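Read the single chain below, which is given as structure tokens and is the form predicted alone.
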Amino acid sequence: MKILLLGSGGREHTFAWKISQSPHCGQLYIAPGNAGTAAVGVNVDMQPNDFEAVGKFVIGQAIDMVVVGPEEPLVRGIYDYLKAQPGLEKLRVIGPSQTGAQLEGSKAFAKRFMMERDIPTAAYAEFTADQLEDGLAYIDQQPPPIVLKADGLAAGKGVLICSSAEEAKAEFRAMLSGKFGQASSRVVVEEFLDGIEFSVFVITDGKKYKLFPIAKDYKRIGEGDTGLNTGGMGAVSPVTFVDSQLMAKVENWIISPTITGLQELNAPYVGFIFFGLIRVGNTPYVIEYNCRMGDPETEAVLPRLENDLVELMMALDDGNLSEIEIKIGQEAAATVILVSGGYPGDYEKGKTITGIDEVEGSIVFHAGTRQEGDKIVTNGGRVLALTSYGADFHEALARSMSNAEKIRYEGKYYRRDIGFDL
């Protein structure tokens, strides 16, 4: 089977690593990929949002399966585009339709979807620029802290937690004035939920689903969860406080009604759903949906999955997902992200990376890297992910931390407290 994987981050390198282990994978292409994916497949100089180029490549190379890693092409409708191309009706596309991807593409859509189905989530209201005064009045009525969310995709930076009404109103004005571009032309003002977060993933054919390992990620740049939000500084799996009783609530109150709701929308959904959840007391609430696997959680989740990933993805089209038993390794996994100096603000690229070959006992997943002659250099804010196994996440984390010291590049930074709240 010829497989095309779209994307270039740590999630995609992890997918490429896992896909390449399958006997079903005859040839793997990654577009555009990074310095790490080149070791397990063939990188293709092609952007995931260039649907025409992707379509031509799929036809020209007789691709059998397209796996879409990042959210933007899904929200833009790459599933629908490829399925509409003559001769590609039977192409396996792993990712939801554009309608299904609105779970992530529009915070307002997701909130309405949940409210209509009594899926537990924070109270909210949504406003556009012509409702500015109504929004300011609403903010005045809310107890701080106050959560503001850009409705559309904002590269993981469109959520603000404001400590006062004055701060919230200033940010609200800025967002509606284009702080996050078109993404914040509509703003969701949301109740703040005080609890502990965790991440749940399912693979689904739109009717049935299977649970993947549960994880917890750490989004803020500073230790102790301080500073700006990032795309994620690390993750652990499993999560110690998530027991069978809590997961029964998650499945009955959140996952099942979500799958049923997608069927009611007549929205094809073949792929992954990420449920960003928070436990408040003993009740799980949805903070957000993603229409793909999370990053950096994928780097901790897929290494614990013992199933053949390609076989699982084939089952989505073949209709036999319910017959497959998910097998999860007993060892814990912990992932530490190495980032560029200045991230998530301004940072420089092109810094030479050394020491990768000195890593022992950890898997190195590349995120923002590129090959430059015989050197590997930084090419993004999040540079590398180090994932290790252990009897528990403490042991796994110690391995990742030890190896993080061995890797060298100018401006290297990583959090040393992943899992501090568990």
Given for the second form:
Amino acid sequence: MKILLLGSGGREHTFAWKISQSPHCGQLYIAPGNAGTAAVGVNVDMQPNDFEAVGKFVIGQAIDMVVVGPEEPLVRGIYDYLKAQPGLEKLRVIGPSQTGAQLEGSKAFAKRFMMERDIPTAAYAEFTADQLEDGLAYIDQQPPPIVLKADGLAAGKGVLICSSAEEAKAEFRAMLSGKFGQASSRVVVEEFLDGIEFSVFVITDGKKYKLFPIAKDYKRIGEGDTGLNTGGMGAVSPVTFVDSQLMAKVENWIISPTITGLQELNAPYVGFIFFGLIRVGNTPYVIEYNCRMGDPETEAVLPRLENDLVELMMALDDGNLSEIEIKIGQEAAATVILVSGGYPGDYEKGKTITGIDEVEGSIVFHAGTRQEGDKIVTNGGRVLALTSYGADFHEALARSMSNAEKIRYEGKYYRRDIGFDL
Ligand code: AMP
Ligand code: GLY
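In place of the form predicted alone, output the structure of the form predicted in complex with ligand AMP.
Shown next: the complete complex, the earlier chain at its head.
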């Protein structure tokens, strides 16, 4: 089978690594990929949001399956675009339709979806610019902290947690005046939930689903979860506090009604759902849905999955997902992300990376890297992901840490405390 994977981060290198292990994979293309994906497939100079180019490539190369890594092409409707091309009706597209992707593409849509189905989530209200006064009055009635969310995709920056009503009202005005462009033309005002977060992933054909390993990511730049939010500084899997009782609630109260709800939308959903959850007391609540796998969670989750991932993805179209048993390795996995100095603020690219060949006992997944002649250079904020196995996450983390020291490039930074709160 010929497979095209869209994306260029650590998540995509992990997908490429896993897909290339499958006997079903004859040829793997990654667009645009990075220096790591080039080692397990063929990089194609093409942007995932350039639907026309992707469609031409799929037809020209007789691709059988397209796997969509990031959310943006999904929210923009790449599933529907590809399926509508003459001759591509049977193409396997792994990722939801545009309507299904609204779970991530519109926070207001996701909140309404959950409220209508009694899926546990924070209380909220939504406002547009012509409801400014109503919104300000609503904020005044809420106890701080107050959570504001841009409705649309805002590159991970659209959530603000405000410590007072004054701050929230100022930010609310700014958002409705275009702080995040069109994405904040509608704002969700939400109750703050105090608890501990974790990430649950399913692969689904829109009717049946299978659970992937549970993970937890660490989003803040600083140790002890301090400082600015990033794309993610590390992840562990499994998550020690997530026991079978909590998971039973997650499945019964959250996952099942979500899958049923998707069927009511009458929109194809063939791919992954990422449930961003928070445990408050003993109750799981949904913080957010994502219509794709998480990054860096994928780097800790897929290495624990013993199944053939291509076979699982084929099952989505073939209708035999329920016949496949998910096999998860006993060992824990821990991922540490090495980033560029200055990230998530301004940082420089093009720094030569050395020491990758000295790594022992960890898998190196590339994120922001680029091949330049015979050198590998930095090409993004998140540069490399080091994933290790261990009897528990402490052991796995120790391996990633010792290998993180061996990698060298100017400005290298990583958190040494992944899993500190477990
Ligand atoms: P998101 O962009 O939706 O992933 O939100 C970013 C982060 O904001 C989440 O990972 C949470 O840490 C935090 N957050 C979002 N909504 C809430 C909420 N209602 N209560 C507490 N924290 C929240
Ligand atoms: N790890 C969070 C995300 O992928 O959005």
